[in-house]
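This document opens with one chain alone, in structure tokens, the form predicted alone.
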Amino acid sequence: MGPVPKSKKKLSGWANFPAIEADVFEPQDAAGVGYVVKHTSSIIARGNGKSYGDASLSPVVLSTLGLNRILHFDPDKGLITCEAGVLLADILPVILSAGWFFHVTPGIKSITVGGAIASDVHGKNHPAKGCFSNWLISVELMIGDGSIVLCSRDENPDLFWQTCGGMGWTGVIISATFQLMRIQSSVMRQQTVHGANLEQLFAAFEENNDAGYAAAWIDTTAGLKNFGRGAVHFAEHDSAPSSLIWPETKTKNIRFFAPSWILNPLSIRAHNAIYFNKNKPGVKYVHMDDYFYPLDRITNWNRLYGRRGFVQYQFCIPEEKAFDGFKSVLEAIRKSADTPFLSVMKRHGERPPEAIHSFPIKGYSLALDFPRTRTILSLVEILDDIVWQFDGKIYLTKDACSNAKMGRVDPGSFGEPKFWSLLKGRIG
């Protein structure tokens, strides 16, 4: 079908649920993006493959990772242009020497720009500094005649809003244009604050809600007094100047997928006991990549799952009914026969009201990493029911199994039918 190089792949997002055989295209500039959007009927743009669920899933893929240059970089006014499957750790080592750093960057730096833009994506100083799309300052969007369309706030902005959190579903992005954030340091002032249960969990929030950045881990297995305790971590950028430069750091490898027994309620338990008692309360000094990337560390750590993957459920709830929603969620969780190895939570702040898809709302989120089971569908839909009740919504960058309706967002009335018409049978 053409010079484009294709190939028949086995393909999954980092949960390693769902899996799929898809036709992979691999274009290296933007002539080949067009070729390949041409002829093709139906299709995805995939970056890095990052996002936890089906997201850039499809019989048909187009894969953005060739598009990998960095086209324009400027130190004094820290204006970046790149190709949308340039990597946040490519561009890290470029911009930290000249003292700049992304505005908003989320917990793992090996996804692509585009797929920044295309899930706008958030960090952990979302009421201070919102979305990737607050410092985007333009994009190079490929619709589906081929052509390509520069749109910013004053140029298409219709259009461009609706690339920002569409999944995808406008066009594959070209390019874009971004402002940084100037750092004196790459050195992060890092403060523990515990929760011994979920109200003070909420009230460690409240009672820091300067911090530049804040999110929490929560111990799901504990009850009684101890009812979602946890420890929440609040960091600043360290005011002393020091290096500027990106360190190599040495990853861990998980080479082989992990026996499926080894992440059970018991170890789950004994996990979080021990992360409890190691993260103590205190102020430390870390270096950045430790404070934003620490999943970095080990390499294909979704490994650890063993091969049946595992399910991220992330919601995000409002202010005023979080605690609730949160206590509702949590109390379903202990119900069942189901236990998340990892639970991370954030809180947020306004949004633009330009950013229709954007998947914060004033309140707070909570991240959920369940191993698949039999069971864990039967308990996604129960969690989904709890969310909808207290007016909340789920992450489509994070979803694998919810109901369709619960993205609060319908592909159908903005995006290109190329470009979603797959995902009709998820639409609700």
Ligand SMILES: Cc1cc2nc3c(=O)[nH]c(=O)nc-3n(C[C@H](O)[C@H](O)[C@H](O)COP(=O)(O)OP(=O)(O)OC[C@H]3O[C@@H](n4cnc5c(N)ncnc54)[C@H](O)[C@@H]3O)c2cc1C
Given for the second form:
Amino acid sequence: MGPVPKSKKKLSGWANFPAIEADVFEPQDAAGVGYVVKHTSSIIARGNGKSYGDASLSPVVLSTLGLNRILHFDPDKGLITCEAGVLLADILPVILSAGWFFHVTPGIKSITVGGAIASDVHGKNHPAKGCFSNWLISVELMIGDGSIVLCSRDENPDLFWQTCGGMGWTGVIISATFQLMRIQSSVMRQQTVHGANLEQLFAAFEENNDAGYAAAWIDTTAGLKNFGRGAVHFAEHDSAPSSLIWPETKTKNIRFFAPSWILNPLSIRAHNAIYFNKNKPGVKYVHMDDYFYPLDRITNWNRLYGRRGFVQYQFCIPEEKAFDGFKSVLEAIRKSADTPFLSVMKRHGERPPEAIHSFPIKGYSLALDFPRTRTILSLVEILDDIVWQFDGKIYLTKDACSNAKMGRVDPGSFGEPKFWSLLKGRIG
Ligand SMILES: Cc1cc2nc3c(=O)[nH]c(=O)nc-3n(C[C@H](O)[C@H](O)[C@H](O)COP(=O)(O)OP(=O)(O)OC[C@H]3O[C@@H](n4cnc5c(N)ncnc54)[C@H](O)[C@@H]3O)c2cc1C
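Given the form predicted alone above, produce the structure of the same protein in the form predicted in complex with this ligand.
Starting with the chain above, the whole complex follows.
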């Protein structure tokens, strides 16, 4: 095996902050990954760079996008084995036409299987289905000496669980096998419920506890009697059989970075009023692509935040403290000069005790997208204090600037020092 292509690139996560210059290796197969791992002293694996912060940034980066082969698909059992750099978007057309979908999918399909495992991603159905690891059968992991270790619940179980949500610190995932879910229709029945304030929003989640999927949008600009109002979208897979062809979707592209002032408290308030009124209570039938991946319609929507980028702050607070925690967070935001453009609330269930690095804890999470202003870091400090006080934690794959303790993970306690990212250095 000869040297692997390497080039200097400007890299960032999806939020365009922070951005660094890195040496990027681009191996095309496991042997190439082995060459890079053996010939570098410090490296981090990078999938499609859709984590928001500094999780896949390091002075030396190993891109897995060349490992893009689906190795085996059993259409009877719904089992798929693929290399780590395969995108969920590339798997969808193959599995849907045979009547299968992911048990767990995040709100974006252009992420790699390796990224889904390393962040142990969750979807809008966490109480029922857990995280990606719940459906993961096995992983081939390249460790620091260049050897490949098969990890599953039975073989090398510690390494298996440390790799799920382990942010790439245990090694480079080469390939994985996971279980898919049977479906009959590509249509979702979606019901929207309004909560006129935060109490009603939480009540809507409680009352629809058995909904297959649930996620809410919160209007963080509303005050007084509308404080914490929002729209909750509940959904189920439609039971009537329908075409199972994954569509070729047309996307719009934001070609240039928008001026940073475009998203300001006034324009965000106006956007929120329009969103609330447009998303009226009622039932509608939508294609899975629109339900699960609405943001994928606009390529490079992150450029709307301008060159300075943005900060996504996603936290989870245990069930019994979630309402008070959310109230304190929303009050702190209203007192500050910063306003999030997007805010998504989800409910989470129990996690398997072995899934020690998974982000969700039984309770509620809120993801907030803030334009990166001069004052945002001070607000993050305040939010960290509140979330900590309510026994919460943040999602490391979104993080770029929180206090080191907030992920409730000790990077020094597992993995290999060789697999190093800016995130690991910042919180380790
Ligand atoms: C619009 C949008 C919506 C999202 N919605 C959700 C959501 O609903 N739920 C959710 O959980 N997440 C969500 N995310 C976050 C996203 O799913 C995760 O950050 C995911 O890990 C990104 O995968 P990636 O392939 O882009 O990996 P990268 O961003 O490149 O890397 C993410 C982490 O995985 C590690 N990694 C990647 N590949 C490997 C490998 N082969 N071996 C070892 N480590 C590896 C990296 O080192 C890094 O720590 C969303 C992101 C966006 C942009």
